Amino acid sequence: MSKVITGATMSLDGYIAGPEESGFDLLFQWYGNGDVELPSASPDVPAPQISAASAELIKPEWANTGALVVGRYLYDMTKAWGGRHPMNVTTVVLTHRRPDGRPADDENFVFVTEGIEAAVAKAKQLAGNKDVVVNGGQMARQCLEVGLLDEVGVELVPVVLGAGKTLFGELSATPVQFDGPVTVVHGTGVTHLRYRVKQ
């Protein structure tokens, strides 16, 4: 059965970027220190190299992605990752306005403006049987308001950014249960957790 979910790697004081998107040199360094390639889909985003321990849970997660849910803000952030998601999936973009350049939605990206209930239908539609992957700290906000988020994953690195940004921001419901954690794989300079949302 396919899942909603969400991930975010994390300093250990709690932050997803540090103060204005500074911090993700060392929040990502866990992405380049081992041997094992993932495939980018970018053009403007090189392949991940992770450590074989990693690359065993995020391998298989990515190959069960059916598509993704981000924010205008992420996606405008990224200058939309040069055309297409390294995750080689479509990419639901929930905005309140389209942007000029892209009149049609197409197999890389698609505009939703009605909400995020309408943002994840749109993706579940377009994943068929595959997971659901909301990106950015403001979506799995709102997906954990609406109670929309089935699990959480956190790559937590060793690094302490003293302030920034959190996964969840200031959720409006609290608090929050989780079981688990349901996974932990201790990667090279990452500790990947999963925990599941409880009902």
Contents of the next structure:
2 protein chains.
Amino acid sequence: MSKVITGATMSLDGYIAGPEESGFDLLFQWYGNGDVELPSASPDVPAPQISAASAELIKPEWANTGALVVGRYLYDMTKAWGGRHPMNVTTVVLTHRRPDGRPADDENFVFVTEGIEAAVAKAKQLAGNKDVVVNGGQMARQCLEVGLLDEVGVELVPVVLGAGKTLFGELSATPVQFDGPVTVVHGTGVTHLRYRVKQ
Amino acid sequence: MSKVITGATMSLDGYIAGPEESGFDLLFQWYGNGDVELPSASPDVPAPQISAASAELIKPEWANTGALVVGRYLYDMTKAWGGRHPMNVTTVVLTHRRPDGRPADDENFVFVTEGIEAAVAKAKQLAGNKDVVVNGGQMARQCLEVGLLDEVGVELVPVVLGAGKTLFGELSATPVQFDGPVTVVHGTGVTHLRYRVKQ
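For comparison with the form predicted alone, please write out the form predicted together with a further copy of the same chain.
So here's everything in the complex, that chain up top.
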């Protein structure tokens, strides 16, 4: 059955980005420190080279992802990944206003303006029986707040950033409890943890 | 050889305390959800009842702790643990001013006013060849900033608190990289992770 999942690479002190969008070089070392290549469908994003242990977990997760939901911030920051998301699936972009000169939908991007529930519903429709992955923190927060999130994956990296953006940002409805970790995998320079939202 | 270690129970979004000192009931569930008892030397703190898996890690760590360093905030908040720290070792309290009516040192508490380096030196002297444990976040931060910290232990708990106090607070010298996790143990409702500060 199709699940709604979010994942983030996080520092040991809980930050998914350091001050002023710094720290990505350290957070994402594990994306380049191995010898198993994950294919990238984006012309702008090099194919990740990850450790065998990481790949054994991540490859099937990618293969089972049917659609993405992202916010407009990430879409703009990455310049639309050069035209297609690295994971090679249609990306639903939640935005207040569709970018100029873009169709409302094509095989690469679908723009949704009616809120997080509409965005996830659209992504589920696109994903069929595969999973929907939601990025980044603000989108994940909105999903969690309306009860749409099923799982969260944390890629815990042994670095302390001291300040920055936290996993879900400032949640309005806390605390939220999870089951797990249901999976723990030790990659090189990263510990992959998977949790299920308590129903 | 004697090491300087800090440890904290942390939420999945990086908080060691929720907003306005909330969330401790959820963070410290693992202190009461098992059937192995750790002895408590404090008249105010009940003996923790932890899972067998947690105990297998924590018991030897407690046994190998020779002294503690804490800040005045924790000392006051806990009301001096009723007279002696649960871990049954002398506790060095870093403070600007010694509390009224207390000796400068006895077997339970030693008050140090000359800064973190003096506090750690005193604790090392007391600990002999055992380890020194530093609590909470502000003390750990100061140790890390002056290069005195050797290891950090994170007890990662599957709850999201949304806001609060982070592991090391606002570090002045970041980023700091660690090796590990050198140890990962799955307790009930908690994942114990141990890291070494990169030298």
